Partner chain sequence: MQEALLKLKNYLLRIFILAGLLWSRLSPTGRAALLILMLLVLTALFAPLLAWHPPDVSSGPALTPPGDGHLMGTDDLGVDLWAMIVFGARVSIIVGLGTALLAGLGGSIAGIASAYKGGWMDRVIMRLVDIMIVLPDLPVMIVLAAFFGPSLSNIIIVLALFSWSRPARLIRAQTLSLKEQPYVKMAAHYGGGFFYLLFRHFLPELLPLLLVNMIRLAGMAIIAEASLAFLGLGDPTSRSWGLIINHAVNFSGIYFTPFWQWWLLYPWLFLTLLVTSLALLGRDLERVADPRLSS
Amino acid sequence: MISETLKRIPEYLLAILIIITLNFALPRMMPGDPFLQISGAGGEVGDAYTAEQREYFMAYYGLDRPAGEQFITYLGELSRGDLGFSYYYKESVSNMILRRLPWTLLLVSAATAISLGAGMALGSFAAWRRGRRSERLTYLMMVVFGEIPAFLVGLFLLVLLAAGLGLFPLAGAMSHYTQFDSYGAQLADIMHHAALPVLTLSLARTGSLFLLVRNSLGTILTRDYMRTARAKGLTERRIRWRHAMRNALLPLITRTAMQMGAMVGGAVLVENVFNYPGLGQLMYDAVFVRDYPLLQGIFLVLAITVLAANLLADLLYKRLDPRIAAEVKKQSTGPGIKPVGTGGRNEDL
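Show me the one chain in the form predicted on its own?
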C-alpha cells in the first residue's frame, strides 16, 4: 500500500508545480499593480505615492523585470522556504499566514466533522426509511440547504441569531480587551465566536453528503451479500452499521476530500461575512491592494492543504476497503502467485 502511494508522488509534485505557476500568474493578470492600488490611483485610499516613488518601489521589488525572470526568482525563494514580503503590510508573508491559518483550520475542520457526521446520520436515517414521510421531509430540507450559497446562509444566520436575537457575536474570533479566568473560559469564548461561521459552512456542505450516503446505502441494502448476512442470522444493527455503513463510507471519504476545495472556498466567503480573522479575510484584503506575495502565499498554502486532504483520503480508502489492499498485494507478488488469506472469501462480509 505504501509503495503504491509512493508511485503517486510524481503526480502530486506535478500538481504542486502547476499550482505554483498559477499562483505566480493569476495575481499579475489582475488590472493595476500593487503600488498603483496602494497610492490611491487605483481608486483605493492609501499613501499618496508619486510616479517616481511608484517606479522606485517597482524596481526595488523586481516588478519591472521580465515575467520569466520574476518567476525564476520566485521559485528560488520557494526552494528556501521563503514566501516573500508583503508589499502592503510590510511584513513577512509566512508570519502573517501562520497567525491566520489556525483560525481557518478551526472553521474548516469543525465544519467538515459536523457536516460529515450529520450527513452520515441523516443519510442513513433516510435510507432506512425510504418512501416514508419523514424521509421525504429530510430530503427536501437537505436539498434546499445544499443549494443555498454559504454566504447567504451566513447572512441569514447573522441577521437572525446575532443581530436579531443577540445569541452570538456579530464579528471577530474572540472577545478583545477581556481578561479570562482560565483557558477553558477563553476556549468557550472562541467557540462562541466560531459557532455561526461553523454552522454556516456545515449547513452548506451537509446536503451533498446526505444525498451520497442516502443513495449509497439505498443501493447497498439491496445487494445479495446483505440478504446473505440476514440469512446467516446477523442482527439488523450489525448488518446496518458493520456491513452496510462500512461500504457506504468509501465514496463518502472520496467526496469529503474532493469537497475540501469547496469547503476552503466557502470559508473565504464566510470569514468575510462574519469578519472572521482567517486566511479568507486576509485573501480578500490582499486582492484589494494587489499584494502579490501575500496572494501567492495564501493560494499555495490552501492548495497544499487540499492536496494533503486528497492524499489522506486515498490512504484511508485503501485502508477501509480490503479488496483494494488485496489487489495491490496481488499485483506486487507477481503473476501466478496467490496472496495468502484472500481467496474464496467474501470481503464484503
Second form
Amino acid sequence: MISETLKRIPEYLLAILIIITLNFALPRMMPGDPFLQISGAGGEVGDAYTAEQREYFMAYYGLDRPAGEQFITYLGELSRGDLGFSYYYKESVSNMILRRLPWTLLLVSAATAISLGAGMALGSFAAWRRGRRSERLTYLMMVVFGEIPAFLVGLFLLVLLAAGLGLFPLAGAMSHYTQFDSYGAQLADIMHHAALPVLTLSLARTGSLFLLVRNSLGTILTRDYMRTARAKGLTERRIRWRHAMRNALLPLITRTAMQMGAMVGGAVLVENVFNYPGLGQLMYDAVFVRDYPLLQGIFLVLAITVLAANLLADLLYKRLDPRIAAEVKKQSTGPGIKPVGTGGRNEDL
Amino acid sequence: MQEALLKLKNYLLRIFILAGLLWSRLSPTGRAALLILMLLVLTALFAPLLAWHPPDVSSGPALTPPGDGHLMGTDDLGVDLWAMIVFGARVSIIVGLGTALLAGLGGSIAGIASAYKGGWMDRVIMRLVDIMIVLPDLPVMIVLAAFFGPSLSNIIIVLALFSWSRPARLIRAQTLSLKEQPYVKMAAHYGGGFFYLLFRHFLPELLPLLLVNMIRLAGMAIIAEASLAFLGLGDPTSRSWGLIINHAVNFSGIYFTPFWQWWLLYPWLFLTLLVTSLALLGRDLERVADPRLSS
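Next block, the form predicted together with its partner chain, ref. the form predicted on its own:
Let's see the whole complex now, leading with the same chain.
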C-alpha cells in the first residue's frame, strides 16, 4: 500500500522536471536574445546596445555559459524560491505571485468544496429517483452545464446578474477606498465579490462530479450489502449516507484531483471574466505586455500546485480505501479480485 | 467504368443506410445537436455566400445595433458582426477538425503500439499519458502560445500535443482486449505482420470508437482555442469567435452600454451552441457506440 504510492512519486518528480525543463528551454529556444528584444521593441531594429555592451550583459546574466551550467544555476535559483525579475513591473516575480496567490486559492478551494457538495447532493438525488421526470431534468441540466466552458458561463452570469440586475460587483475582489466597520463587514464584502466567480467555477465543475456520483451510486445500489442493510432495518438516511455514499466517495476524490488542472485552467479564465485579481489575471497581464519571466513564474506555480493536489489525492485515496490494502495482502498469497469501481485513474477512460 | 460506378453506388448506399441507422439510435437531444452542428458546418462552408459585408474591413458606422443592413450590428470599427460570425465558424471548425485528426491519429498510433508491442514501449507511453493527464493544460498552452506566437497552425499543434493522451488510453485498452481475440491471434500466427494486423483488424474494429472520441477532441479543441483567443492569444488575422469576445470585453465600459446586446451576445451564443451541441452529440454517440459506457 505504501509502496504503491511510493511508486508514483518518481512520476510526479518526472512531471515537475519536465515542466521546469520546458520553462528553462522555452525562452532559450526563441530566435534572438533578450538584448535584441529590448533594443528592438515593436519590430524596429534599433541598436541600443553596442557589440561590447551586449557581450558584457551576456556575461553578466550568464547567458554565454553552456546550457547545462545555466540549467544548474536555474535549478539553484528555483530551489531558493527565486523566480526571476519581471521586465515590465520591475519587481521580483515571487513577490508578485505571493500577493495574488491567495485570491486564486480562495476561488479554487471554494469552488472545489461547493462543486463536491453539490455533486454529491444532486447525484444521490438522481440515483434515488432514477427514471423520474425530475431526475431526467436534473441530468440534462447537469450535462449541459458541465459541457459549457466556465468562461462562457461566467460571461452570462456577469451580464445577467452583475451588469443587468446589479446584484453583484462587476470587477475586483473587494471594495477599495472604503472603511469597514468590522471584520465581518469586510468578510461579507470579499464574499460578495467572490460569489460570481465561485458560482461560475462550481457550475462548470459540478456536472461531471454529479454524473460520477449518480453512476457509482447506481451500481452500488444493486449490491448485496445494500439489501443486507435494508434487511437489518436501518433507516433510509443511514443507508444512503453511511453505506452507499461512503463507497461512492472514493472515485469522487480521484476525479476531483484529476480535475484540478481543469479547475485551475478554468480559474485563469474566470478571473479574467470577472477582473478578479488572482494569478489568472496576472497571467493575462503578463501575456499582454509579453513579460516572460512573470508568465513562466505563474505557470510554474500553477503546475506544481496541481501536481501537489494530485499527489495528495493519491495519498488520501489509499488511506481511505481499506479494500486496496486488503487486495495487496491477497495478491501476495493468490490472485485477488479487483474491487469494482475503485480502479482509480486507470478506470477513467 | 461500369463496375467502378456500381461500387461507388454501393458505398454511397451503405453510408446512407449507416447514417439512417445512426439517426434512428440517437436520442432527441442528440438529433437536435446533430442538426445544429450540420447547420454550423454549412454556415462555415458557404460563408462568402451568406455574408454580404466583408468580415475584416469596416462596412458602416461603428457600433450600430442589429437591423438596417447589418443583421447583427457592427463592432467598434464598423465591421459587420454577422460576417465575422460566419467567417469565424470556419476558424472553429478548422481548429476542431485539425486537432481531432492530428490527436486522434497520433493517439491511436501510440495506443495501438503501446498495447501491441508492450514492454518498455508500453511503459514509456503510458507514463507520458499519465503525466499529460495531470499537467494543467490551459496554463501550458498559454505559455506555449505566448512563446511561439499565436498562428492558427501553432494553436492546432499545441492543442494536439495536449489531447492525444485520451484517445491513446482508450485505444490501448481496446487493443489489449482485441489482441486476445482468437481471430487476431490466428492471423498473427499465420505470419501477419504488425501493419497487416493494424490495417486489417485493429483499425476497422477501433474506428467507430475513435471517431466518437474525435468528436470529443474537436469539442475540447474548439473550447481551448476560444479560451486562448479570449485571453488575447488567438490568431489575430483570423476572426475567431473567442477573439470577438475578447475585443468586446476589452471595450471599456461595455457593460454600461447597450453594445454588449449584440457585440458580446452573438459570438457568445454561437460558441455556446457549437460547444454544447458537439458535447451532447459526442455523449450520445458514446452511448450508441458502446452501451457499456453509459450505465
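As the structure is a computational prediction, the values presented were derived from the model and not from experiment. Numbering follows the first chain given and starts at 1. Between two forms, the rigid core is the largest collection of C-alphas that superpose within 1.5 Å.
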Classify N310 as shifted (yes) or not shifted (no) between the two forms, where shifted means its C-alpha moves by 2 Å or more with the rigid core superposed. no
